[in-house]
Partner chain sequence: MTHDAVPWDRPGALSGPIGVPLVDLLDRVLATGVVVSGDLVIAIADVPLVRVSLHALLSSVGERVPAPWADSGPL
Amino acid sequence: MTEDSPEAPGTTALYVYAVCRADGGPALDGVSGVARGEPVRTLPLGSLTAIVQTVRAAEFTDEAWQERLTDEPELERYARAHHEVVSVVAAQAPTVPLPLATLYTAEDRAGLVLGNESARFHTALERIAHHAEWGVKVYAADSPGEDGDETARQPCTPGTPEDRGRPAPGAGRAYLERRRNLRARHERQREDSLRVAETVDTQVCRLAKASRRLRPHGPGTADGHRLQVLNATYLVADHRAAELELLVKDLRERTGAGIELSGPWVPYSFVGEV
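Please supply the coordinates for the chain just given, on its own, in the form predicted on its own.
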């Protein structure tokens, strides 16, 4: 889908949140969206409905949006407002969410472009109807520590004052052996954790309609102190949500792994490129 880039100050643009399949359109009372003072409303697209809002074009020029990307609180406000609208609509009907800041210069332009994509919207809506997105993260067990500086605790040679404080014969070899053993334990633990991650993914995939493996979070993230070995998202039928929760609970008990389940979410990850 091609978004227009409104550049002329003082003009308006049409912000599109989502496309849904709802007879008569969803109820949008009390939803404010990204633009203060402008109603969130529907735009008919034949058998589909777009959820739109009129916004000031000057607030969405390339320059204005680049500045917003560096203002974390302001960017978060827009993202939350966008997600709120999508969530309200998705609670009432199958909904394809559009990316943040999808804009068109006018209603007729939006209607033309979105209408030309109706077949792809229908395919996505058929796939996600009565389904939700769930996230599953698996973390490796805590790595064994080194219990301090082993070099400092090597046995010392008794004898003359000059000899005292020197490592005892063979202490260096013992230290290196302990280091090799520690590395081997780390590697075995990592391999065990990866096997658990594959087990979890296989079991959840049997229950889900579709899945996506995401890049595990690394150091510097909120979970950076733990080794994440699986970061995946699954499309699960609404009537199987309780079954998913029981499965994850059982996997935690059977594997002893740290497994986090989040959801249900609007299925952003499974609507495809529309």
The other form holds:
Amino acid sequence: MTEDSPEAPGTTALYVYAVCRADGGPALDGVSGVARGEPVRTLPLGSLTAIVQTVRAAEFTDEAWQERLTDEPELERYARAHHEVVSVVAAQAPTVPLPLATLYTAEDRAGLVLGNESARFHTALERIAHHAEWGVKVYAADSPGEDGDETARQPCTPGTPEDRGRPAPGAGRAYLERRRNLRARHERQREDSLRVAETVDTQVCRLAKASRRLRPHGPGTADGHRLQVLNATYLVADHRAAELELLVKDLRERTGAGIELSGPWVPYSFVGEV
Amino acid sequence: MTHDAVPWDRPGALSGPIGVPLVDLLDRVLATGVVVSGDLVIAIADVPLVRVSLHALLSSVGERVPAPWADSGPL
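Could you switch over to the form predicted in complex with the partner chain, since the one displayed so far is the form predicted on its own?
In what comes next, the whole complex appears, and the chain from above leads the way.
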């Protein structure tokens, strides 16, 4: 059980943001992190350095996170604070970011666990050095809407009172045909967009060192009005970044699809598989 | 309609905490390949928990629009 005395074990925890090489410990001035009052600092781990902050354990319980994950402004605050620390460190040296809310019960625990993984950290650091992550999202081309099959549409003449409720002969069949055409067109558009997504992924993969597919964002997100058919992320060497931008521009022109490029990101998505 | 790279707050740097869209940020800070496990994070950012909660928050994959791929990412 958690006690209220600040000295009691368990009332504080160590939040770890990232790990980088020990040489050239990063400057962390002006970085506030996820908790107020306690500085973001370095924790030496032999050949590595962890970027850490002491936080109140009560703010990082299961329940606290359950609540936070449904409170968007709060979640955003934490995510951005985490990202800020990671970004500041990564701007100075190759950095392995840890997931949001990686915590240890005490400094020696963090030292022990992270120290045991130092070989993997070094592998990850080598892999991402001089590389950045770039996100590529593809959106289906805008649907032309419900028109385009005007020929099948019955002229809409106001009926006499006797006509009301008695559609002209053939109206039902025309309606069904219209529905069928519409569905077929939507299906075609969907298949076309998926094909474009595959093309984009294949082309970008050619200049990337590694790639990952993230889950496409559904309706309800910022871009909810557009259908996202690819949400992928790529590890790209720094010297090929300009090439990537040209490729995306070219793909946009060739396919007509909405293609968004974001980056450079700290290689969050490419540090786990080592 | 042109979609340029999502504008970073400070162009060119690996440091755009303000300009980064939240949804893209969460894709990364929550789903980043886990290198190590933390003491508390096991119960907190355990993948199923994150998946469920993010689904509620972002409706990452809506019922009406199934994910185009069966295996489409770590979230």
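Numbering follows the first chain given and starts at 1. Note that the structure is predicted; figures quoted are calculated from it, not measured. The term rigid core refers to the most C-alpha atoms you can superpose between the two forms while keeping them within 1.5 Å.
With the core superposed, Val16 shows a C-alpha displacement below 2 Å between the two forms. If you overlay the core, the Cα of Gly256 moves by 2.5 Å between the two forms.
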